[in-house]
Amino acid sequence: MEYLPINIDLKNKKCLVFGGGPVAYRKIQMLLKAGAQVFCVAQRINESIKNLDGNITTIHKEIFYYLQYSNLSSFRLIISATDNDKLSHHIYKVAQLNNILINTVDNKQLCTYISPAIVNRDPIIVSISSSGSAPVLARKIREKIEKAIPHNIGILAKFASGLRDSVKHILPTLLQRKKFWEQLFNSSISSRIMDTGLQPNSHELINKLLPESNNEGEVFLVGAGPGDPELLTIKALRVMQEADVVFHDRLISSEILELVRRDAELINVGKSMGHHSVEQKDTNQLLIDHAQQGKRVCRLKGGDPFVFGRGGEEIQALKKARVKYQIVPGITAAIGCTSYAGIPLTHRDFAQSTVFVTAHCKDSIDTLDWSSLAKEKQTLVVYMGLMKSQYLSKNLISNGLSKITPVAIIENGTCHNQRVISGNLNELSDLIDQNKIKSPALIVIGEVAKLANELAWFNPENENVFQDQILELA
């Protein structure tokens, strides 16, 4: 992160603006609606800035000159809105002599904060910043934001304002509270008060939204998908935004991990092979505890939570605590990793059938039927693989299954670090080794792996398609 977004008190600050033209104009605007005492200064002054209402003073000097003979020490911040190089630079150096905040229009490099695109919903302010790299796709961003958000969900923001000391005063603890807010946000009251402007008695208001326990909490089983942020859904990332713990997988992205909510605790009990930072018999009693501790729990896992993500464990034991539960499916890896790597797992010509199976099983991979996964026209796709690849392609092919069945090996699948590895089932290990695969890593056995090479799409570390676009528009 480049920048810390932060946002600052201009009332009654005084702000310079450099410049008397069209972008100054709508810098002005902003200023004074955040309450600022602006002082323009430019020889040639817009009369649409002279006409502006608000606290605004209009100098009309030679900027150099007004540079050499003002005391600056009293402003807050600057904006330099010229169209001259020079004297940019100029503005810039004094404002940095004088310790003061500068933005320069349309120069990262003459700025030491970035002014964002804004949704305004006042008192609600949305921000989106390019960190001044890419300030068009800011205002792209802010566009959608604009139709996603209420125009009058201002008034529901200075409703909850002056709810908050009634709320402290009747909830003690700041966990009643949060969930109070969350009830009443989450309800049809919210839209009236926005709809209406009319505003009921806090106190009615707050008993009638109190839970009948404040200490029951929740456990969300929350599926991640394969890596891609995008593939989460809707309600998994609400989830996630809502959360006051999550547990987490290894493997879950930072990404991921990025748009929790960023005061909820955050508590890894990842596995790897051969290795369990937590047991699972100790996750599932954290997954108790805090829920009875009144907490809503988010365990947040890769893929889905109930294919090979011991999912199902996790249940019975909040079942018989009686612990309250939802489970939010995810993609899995099976389905989310071959369609980035351009693998149909079923295909009229080569595969009606798929099966998904684990390498990595609670007694031994001694008990599977390997007759029944070394069937012809099936898409066998492992997970958990790379450490008993041997041992498979030896077992399916000693149990009929043709030894240059077409394979494929993703590592990283649906992220930036994607690859995909391609070969015969008889030298499945040797490509693994050979190409230094690591987890996490999917095997896809079966003809329909040969189609990844002519249906690949996903190939972040290649830009040699996307020039090639570039070159057709051209």
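From a predicted model like this one, the values you see are computed outputs, not experimental measurements. Numbering follows the first chain given and starts at 1. In this text, the rigid core denotes the largest set of C-alpha atoms whose superposition between the two forms falls within 1.5 Å. Compared with the form predicted together with S-adenosyl-L-homocysteine:
- With a cut-off of 2 Å and the rigid core superposed, residue 137 has a Cα displacement that reaches or exceeds the cut-off between the two forms.
- Core-superposed comparison between the two forms: the CA of residue 78 exceeds or equals a 2 Å shift.
- For residue 174, a C-alpha deviation below 2 angstroms is recorded between the two forms after rigid-core alignment.
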Second form
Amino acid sequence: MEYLPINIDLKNKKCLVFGGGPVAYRKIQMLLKAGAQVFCVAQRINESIKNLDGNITTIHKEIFYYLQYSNLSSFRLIISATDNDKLSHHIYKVAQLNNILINTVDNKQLCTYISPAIVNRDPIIVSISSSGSAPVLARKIREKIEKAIPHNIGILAKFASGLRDSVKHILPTLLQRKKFWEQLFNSSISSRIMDTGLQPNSHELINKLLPESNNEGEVFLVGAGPGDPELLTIKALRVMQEADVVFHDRLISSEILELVRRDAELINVGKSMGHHSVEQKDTNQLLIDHAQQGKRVCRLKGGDPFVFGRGGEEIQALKKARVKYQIVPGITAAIGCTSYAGIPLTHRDFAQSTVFVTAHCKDSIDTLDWSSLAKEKQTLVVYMGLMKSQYLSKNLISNGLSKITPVAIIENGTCHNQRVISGNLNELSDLIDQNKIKSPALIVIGEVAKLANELAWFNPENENVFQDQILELA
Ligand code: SAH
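With the form predicted on its own in hand, show me what the form predicted together with S-adenosyl-L-homocysteine looks like.
Full complex below, order starting with the chain above.
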């Protein structure tokens, strides 16, 4: 992160603006809105600046001269909006010497802070920054956020602010209060406050919402999909953003974890082949313990929680402990990865059925019904099959499946580093070795696998180029 966004209180603080043209005018307007005491210095100052209402003093002086004879130590912040390069450098140097925050308009090198694009719903302020890399893109994003946030949300924020002390008094714990606010903001009362300006009596409101702000926690078993964050469901995203604590698997990408609420506790209970970083029974207990403390617990799993994800075991444990739960399905790897590889799981010409199996250890592989798996016109999708690939192909072939049945191996499906390797069944383990395929990878066996070459559409390299082009256009 190149910059840390912070909100600065400028009420009655002295701020200097150098320049008297239209850019200075816009900057001064913003400073005045924030309650600053503005001093505008330039030889020529536009009438529009002089006519501004608010705490502003105009000083008609040559800027070099002003800097030479003035003491700047009482100023909090400087905006430099002149079109003279030499002067801009000088102002920057003086600001640095005096330890004053400075922003030089349109010159990132001469800034100690940069201004974000903002959506203003006072007291709600949303700031958007591209860290100075693409201001127009930041403004485009702002337009989208402008549309998404109700215009009168500020009314609701002010109402909530007036209620805070009573809520603190009545609900002693942080968790209870958090729940109360969530109840309020999710309820239709919020819309009524925004739409009508109605101010419900605070005690009545607290009593009304209180029974639901009790101490009962809940676990949400959430499928995060195979990797691409855009494949998250809207519900998954909502739960991730409302959770107090998130227990996640090793496979969940950092891009997805970025979407979790900032102040939620993140706990990795991930497993990698053979290494259980947290035993399953301990994970179950952690979920129960946190829910019993009254928390909203999000158990985030790769793909779908009920497909080779031990989701069933976790829910059984919760049920036994009488903990409330909900399940949010996700796109399982077999569906997501094959789509991104251009492989239709069924196709009228090639496959009328599809089977998902796991071949991760000897126990699971030995219980497979090989004769029903080695059928023509069927697509076999193998989860966790890298280690046992040789055993897998040998058994399928000895049970009657042709040696030259097409296979595809999809590594890091749907992600920017996706790879799809195609070949025939008898060379499966060689393909894995030669291409140094690593987990997570999915093996697709059946006639449809050959369509990967014809129908491929997802090209992560092109995606990056495309993103660069958007930035350039901006
Ligand atoms: N519940 C998950 C599966 C967990 S088992 C789901 O529904 O998808 C983990 C296995 O899923 C991995 O070993 C791999 O075989 C497969 N897998 C998960 N994500 C994958 C991805 N992005 N690309 C390829 N395979 C993936």
